[in-house]
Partner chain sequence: MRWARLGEVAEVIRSKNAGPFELTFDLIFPDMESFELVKRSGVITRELVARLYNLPLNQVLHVVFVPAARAIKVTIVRPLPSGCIGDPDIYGAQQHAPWLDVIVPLPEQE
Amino acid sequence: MKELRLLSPQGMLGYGYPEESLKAGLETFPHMIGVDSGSTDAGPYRLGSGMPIVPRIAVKRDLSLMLMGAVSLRIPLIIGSAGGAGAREHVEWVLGILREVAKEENLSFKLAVIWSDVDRGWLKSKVRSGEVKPLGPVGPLTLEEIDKAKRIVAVMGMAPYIEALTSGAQVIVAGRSNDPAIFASFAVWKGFDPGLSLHLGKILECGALAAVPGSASDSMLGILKEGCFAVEPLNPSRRCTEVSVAAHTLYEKEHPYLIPGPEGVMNLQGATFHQVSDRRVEVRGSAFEPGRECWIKLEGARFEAYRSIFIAGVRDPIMISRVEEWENATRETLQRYFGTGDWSVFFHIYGRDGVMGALEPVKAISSHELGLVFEAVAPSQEKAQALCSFARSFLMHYHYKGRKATAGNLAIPYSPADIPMGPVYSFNVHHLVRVDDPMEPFDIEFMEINP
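For the sequence shown above, give one chain's structure in the form predicted in complex with the partner chain.
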């Protein structure tokens, strides 16, 4: 095959995309459609709770159009990191939507489901045999943290996808995936160069984000050939430029040209970018260095506490000038009442340092109003609510120095004011595990879907 066309309708399943963009993509007769459906970017909540974050209604709309397109063209549809974090609950959630669409639209296809949930016993034996190491600035993985994690997923590379494709899967719903693998696996399976395939996959998994104006809610076409690939957004109001595509390779990655994955390292140092038409950029020289060993990334999240917040505005200039005084007074009174130990509170004061906290270089407040998000975390939701309520009523009537507004200190926009936020999680597994076979942590299940 001389040319492979890969269609990415959007950067995240459920973010939306113009129907015309997908249609323009389908008119190029692509060889596959792929979409990323998860990320750790939105924090540990999804993995910790098993909940999706994108609305079901949005996923159904986005999925149904691309599924109908793929089935009618008889090309594979590949969904990676299904449902948010790629854990069993997330994959099942996407499968439920997929089945519903297939039934409503009268579609039949062979489905492969790739599960990425990690067996704790297996992982513990890997820890004991010294085959687990930290990824980035985290400590070593302990057996205790494995038990504490609510969910642990392994991040698959291309191998499980290639196995599913080889077995004739028309639709793949996969658990947690290295983003570029969603597209690169198909290209490598078709015999294309892994360096170019992975680099193209890295661009396509973000939809039209590498274009100007960039967007994860629009479509991009990738055209892979021997020795080069090209990208072009499918919405005529966007274009790819040499700099927009080159700059995208930096996006969200810790290093600008060395991007590690389960198979090895993508080395983009020698990549060159050429404008070949007004809206299309061609890329050459993306290289891949296979690893001597296969190390698979693991992600896990554990429960920490419950959170409650209240939101308040402060407009009084005297109160604004006394911010340290009332913050300290509230903390002290909470400590007297609740004692110290199993709880903590945070004053997110927008207009002062709500965004950067201690890193904020601007110390003087120049705003005429402040936004306060008060946050309490505690072992139970009830206690978090109690901390919130106590702090709010204290602060509402606290008599700071020079106070003239003696009726109340806070503009509270909502009733009820204290908002239960539910459980809080943290990432407690961010490690690599060594495997002999890149399929080892993953299970593939095949099924026929009929309406």
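Having seen the form predicted in complex with the partner chain, I'd like the form predicted alone now, please.
Next up is only this chain, free of partner chains and other molecules.
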């Protein structure tokens, strides 16, 4: 095969895309359709709770159109990191929508489900044998933390997808996945260069985000050939440029040109970007360095506490000048009333340092108003609500220095003001496990879907 066309309808299943963009993509007769469906960007809550990232109604709309397109063209549809965090609950949620669409649209196909949930006994044996190491600034993984984790998933590379494709799957719904592998696996299976395939996969997994103007809610076409690949958005109002594609190559990476994955490292130091038309960019020189060992990333989340918040605005210039005074007074009053030890509160003050916190280099407040998100974290939702309510009431009436009125410190936009946010989770597994076989942590289940 001299040319491989890969279609990415969007950057996240459920983010939406223009139907015209998908239609334009289908008219190029792509060889596969791929879509990412998950991320850790939203933090550990999705993995810990088992809840999806995007609404069901949006996933069903987006999935319906691309599933009908794939079946009509008899090409594979690959969904990675299904449901948000890729755990069993997330995958089953997407499978339910998939079956519903297939029934409503009278579609038949062979389905492969790749489960990425980690067996705890297997992982404990890996810890005991010294085959697990931290990924980033975290401590060694302990047997106790494995037991505390609500869910643990392994992040698959290309191997599980290739096995599913080799076994004849037309639709693949996979658990937690390395994002580029969703597309690169199909290309490598077809015999194309892994360096170019993985680099193209990295661009396509975000939909049209590498275009100008960029958007994860629009479609991108990737064209892979011997020695190069090209990318072009499918919406005529967007275009790829050398800068936009090169910039997206740096997206979400700590190193400018070395991008590690389960099978090895993408080395993009020699990559070049060429404008070959007004809307298309061609890339050459992407290389792949196979790893001497296979290390699979693990993600796990444990329950910590419960959270409540209230949102308020501050407009009085005198109160704005006394932020540290009223923040400290609120903390001290809460400590006297509730004691210390099992709860925490946080002041997120927008207009001062709400985005960067202690890392904010600009110390002087120049805004005429501030936005306050007050957060209380406690062992129960009831206590979190009590902390939130008490702090709000105190702060509404607190007599800061220079104050002349007797009320009205806070402008509160919502009623009820104190909002229960539910459970709080943390990532307690963020490690790498060494495996002899890249299929080791994963299971594949095949089934025939008929209306």
